[in-house]
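Given as structure tokens, the chain that follows is alone and in the form predicted alone.
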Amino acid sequence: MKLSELQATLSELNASPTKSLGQNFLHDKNLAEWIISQLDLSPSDHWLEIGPGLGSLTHPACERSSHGILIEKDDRLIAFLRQRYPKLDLVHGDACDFDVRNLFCGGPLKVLGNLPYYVSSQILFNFTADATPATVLLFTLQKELAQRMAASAGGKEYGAPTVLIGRRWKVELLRTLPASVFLPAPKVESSVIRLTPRPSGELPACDAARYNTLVKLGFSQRRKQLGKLLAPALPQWSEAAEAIGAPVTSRAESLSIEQWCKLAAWTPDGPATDPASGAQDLHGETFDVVNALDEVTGQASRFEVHEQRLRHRAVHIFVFNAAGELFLQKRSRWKDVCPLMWDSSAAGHVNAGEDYAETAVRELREELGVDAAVEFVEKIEPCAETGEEFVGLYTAAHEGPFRLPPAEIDCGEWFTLYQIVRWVEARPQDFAPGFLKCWDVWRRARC
């Protein structure tokens, strides 16, 4: 949209740009045109822009994918996108506030927007959470603030933001832009940043909840040495650093983020297993085998349970909060079984001599590193869907928070029961199989 269009149309709009909301329009069509062109939009790929305003980046966003949603906070510029973009999903709303969970139903998409400097790193950290369809995100930020995302360990820009959305996300700062291009023109200089998930390996496997409470500790003061800062949860500082290859005298900034990582793997016995190298022992796990009534005839290994199907015995547990929210486990990309997709909030096989309900316990304390109640509700019959296992169906009730192993569970997420049926119902491909049986039953015993 050029200048002279944008004006006029502000115009028609009896509107002008907004200080409070941190209103600055792009008017350069080339300059949009090539910051579209950086997400790779095909026609099939589904797109979300924060703050659309008058449709800059819309358009050519628009030209390549219809498969688009809008989250504008502007009050007056609804009617108006509404009209220019009848095929858009239209969200009026606080991108701040939105909640990210709506959109697992949707599918992978792209994210994009100029966003207002002064919310934007809480759009940051609300996009980029470790449970997220996102797959790469194009954001305008001040420049300042893009320096800080893209820093190297070491550097003044280098911080907590910089550690904490890198350990997920590989971002490359592309260019920068003149304040000339906006209107009105502010008063810093702004960069376009892209996000991309890091490859699989790039960095060591860690506890996101260990390694959030870690850099937040570490960067809480940043003159003083991280001996100091990481005691209460790391009095093992000296040893932990020596493991890391950093001085004891380190401050947080000289750690880089594979250092952070690595630091949040750490523990006391000695470094923590490589989830990529230290795949499953599927000879020395042994389980009971069962017949069709569900007694033990013999016991075997893990790998001839599965390689010969034979059955055997499992549970599923439902981990519920206070809201009445469920909490879903995204299974790690080492799982022999289902890597990557989503499934119960716990869940593993019974071992030679357990029995169901102990075994849920020790689910709940193995994955999700929580004690807590098991409640059961019904038993379930071996079929396909449960890989020709007797499964034990349980829910449990806990806040929360969780230390989920990485060699087990990728991410996981608190999601309302409406989030769930609208996501199954759209995309039953996004989970295990074992657990779309077990929501099938846990809802009919419910009603």
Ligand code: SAM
Contents of the next structure:
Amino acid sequence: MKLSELQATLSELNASPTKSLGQNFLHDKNLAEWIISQLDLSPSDHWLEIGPGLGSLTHPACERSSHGILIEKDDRLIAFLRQRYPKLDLVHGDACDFDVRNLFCGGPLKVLGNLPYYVSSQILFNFTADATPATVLLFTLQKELAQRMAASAGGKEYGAPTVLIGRRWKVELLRTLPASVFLPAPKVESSVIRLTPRPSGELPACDAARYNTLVKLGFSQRRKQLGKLLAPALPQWSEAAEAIGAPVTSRAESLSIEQWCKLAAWTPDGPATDPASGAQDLHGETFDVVNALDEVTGQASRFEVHEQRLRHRAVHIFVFNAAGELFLQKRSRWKDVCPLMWDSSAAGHVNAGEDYAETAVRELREELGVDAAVEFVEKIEPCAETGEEFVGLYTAAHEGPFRLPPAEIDCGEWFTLYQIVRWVEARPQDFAPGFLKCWDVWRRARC
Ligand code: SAM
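Now show the form predicted together with S-adenosylmethionine, given that the preceding structure was the form predicted alone.
Below is the entire complex, every chain and molecule, led by the chain shown above.
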């Protein structure tokens, strides 16, 4: 949008830019085109824009794909946006508390925005949560914040936000924009950054909750050494520091993101096994093989059971919180079956000699790191969806947080039942078939 068009639109709306909403409208058409080109939008891509304002970025995005969602807070702009972009979905609301979980049913999407400066960090964190359908994010931010997000270890710009977001996202600083391309011109320069998911294996795998705890503690007082700050969560700092190749006198800003990951994966018994190099031991586990009546007829290794499609046993557990939300896990990329698909809160095979209920309790401990009582729902007969397994379906009640082993689980999230119903209906391909079967059975059992 040219400056004259922006001014004309504002006067038609009888509105002027509002400082408290961080309104600095972009009036350089070429720059808007360039920004959108950095998203590489194709006609089938789905995208979401935060704070479309008068449409400076919306217009070029819309020319490339009509599958867009807009989130705008300013009441004065809603009717205008609805009329100008009738094909796009418009959410009148605050992007800081927008429920990103609602987006999963729409599939992967590209996120963009010339963000209102006063809430840029909150928006960044909301849309880069571990469980997000965003595949790339392109944001214009205050230059200082952009530099902080893209900073390398050792500098004063490198801080907790850099390290927290940097575990999953690679941040590129694309270019700086002068204040003069905005109406009104802000007091500071802006920069465009692009966040893309880090390729698998680029950083050591670790538990996200442990990582976040250590990073927040470590950066809580920048001048203090890590030994003191991390003590409540990591009393063996000296040993851990040696293992990750850091001096014991280190401060938070001297540790690279890779070292933070190693630190989170470190245990007094040594580093947790790297799932990328270890792969799963497909031959080590032994399961009971059963007949059509679920009677044990022998034993076989995990490999034989799957290779020869022998009937065996497994459990799925649905964990609910007090709000009635169900915790779903996204299977890790290293899983031999259904990698990166969404699955029950916890699930696993019944080992030789074990019963279903014991297995359910063990799986909760191994996969989520918690002890909880389980309640039997139903036994599901072997079928293609369960991989020829008898499945004991259980529920449990817990509020989290959970400790998720990175070799097994990429991430996890609570979802409302309504969100899951819509998501399963729209995109069954996102879920492991075994979960879909259990979901179906659980819903029928509940009615
Ligand atoms: N995208 C437009 C452009 O580039 O010209 C406008 C960018 S302006 C910097 C920020 C936009 O975000 C404004 O339209 C403002 O009303 C909107 N906004 C402010 N706070 C918001 C919030 N919490 N949630 C969603 N939108 C918000």
